[in-house]
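Okay, so here's just one chain, in structure tokens, the form predicted alone.
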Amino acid sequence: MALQALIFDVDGTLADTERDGHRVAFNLAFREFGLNWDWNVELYGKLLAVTGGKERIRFFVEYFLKDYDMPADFDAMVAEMHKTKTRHYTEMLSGGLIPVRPGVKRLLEEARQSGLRLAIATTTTPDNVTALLKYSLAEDAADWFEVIAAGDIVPAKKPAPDIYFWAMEKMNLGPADCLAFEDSENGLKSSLGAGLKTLITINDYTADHDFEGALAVLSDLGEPGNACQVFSGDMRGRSYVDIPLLRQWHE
């Protein structure tokens, strides 16, 4: 069956958003709420085992702040805190502080030119997604994607496969029609659980993850004249990921 669509994760995949984006925005939100919580680089790496920002805050309090006196309206506070974090993150994006990863814009443009359909499947909020696309790709980049499956539209977040099933259902496609792009072990579990062949581009936080079952594990998508590093997989003689290579992997 011919390749028809590419489905992308966002954080860590389209852009290296975690360490110098979301982490910083969380800390700014904590300060705005009068809290002395601080997620340093090492701690945030541990917290990334939990998908979803609100879920991450709850996990942090439950496992790292044993003596914290949780208020009766804690869930509402977490929701408001997460909205504040999103505002800070969006402000960072609007300042051009978080560029897309190597090869991302080129590959998306090649996909559009070749008639491939595009979608997003992520646990981050829709506002975060649209802000990243607008400020780091192009003003109209959200319109490049037929489906943006984001946030709480499914109850079970990655590593559950639900977000991918939702995206494919909206596109009226099956796993055999698509390829997925991820950066983490939880993301790979999610996409493989949905039956999708998956390409991994690692980052600082995910370099030591288990990526068994991936089509290939790369440093990034690469660019002409700037080859990607290959940790596993067969690049078929190429130095960067392009549409012909994706079609070969999909066969």
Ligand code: XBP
Contents of the next structure:
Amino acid sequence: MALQALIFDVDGTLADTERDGHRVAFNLAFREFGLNWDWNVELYGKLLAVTGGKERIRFFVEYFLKDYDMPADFDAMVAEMHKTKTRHYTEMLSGGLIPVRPGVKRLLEEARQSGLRLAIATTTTPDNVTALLKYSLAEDAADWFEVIAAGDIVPAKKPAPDIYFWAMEKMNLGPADCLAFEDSENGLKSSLGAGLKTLITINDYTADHDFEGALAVLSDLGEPGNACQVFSGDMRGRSYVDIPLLRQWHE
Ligand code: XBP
Ligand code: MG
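Form predicted together with xylulose-1,5-bisphosphate (XBP), following the form predicted alone:
All chains and molecules follow, beginning with the one already shown.
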């Protein structure tokens, strides 16, 4: 069956949002709530084991703040703190803080020109996705994606496959019709669990993850004249990822 759709993860895949985006926004929210919690770059790498911001805060308190006296309304407090974090994060994006990764805009434009359908499958909050698309990609970029599957629409976040199943169901497509793009082990588990062939572009936080089962593991998508580094997989003689290569991988 011919390739019909590309499904993209957001954080770490479309843009390097974690270290200088989400992490900073979490810390600003903690400060606003009068807490002295500070997630440094190294600690945040450990916390990324858990996807989802609210889930990540709870994980932090449970495993790194053993003496914390949890208030009775802790879940409500986490929800409020997370809303504050989303406000800070989207404000940061609106200042054009975080660019998309190499090759992302080009590949999306090529996909649109070739009639491929596009979707997003992410654990991040929907507002974060629309802000990133608008401020880092293009004013109308949210319209490029037929389906934006994000945040709490499925209760089980990645590494569960549910978010990919949700996106494919909305598009009325099966895993054999699509390719997935991910940057992390949790993301890959999710996409492989949904039966999708998956391309990995790594970043600083995910470079040492286990990517067994991926189509290829690359530094980024690459650009004409700016080759990507290849850690595994067969680029079929190419120096960057384009639609003909994706079609060959999909066969
Ligand atoms: C992304 C995440 C998200 C963001 C924070 O994972 O884990 O939790 O770090 O977003 P993936 P929220 O790239 O696998 O989708 O705070 O909005 O949850
Ligand atoms: Mg990711």
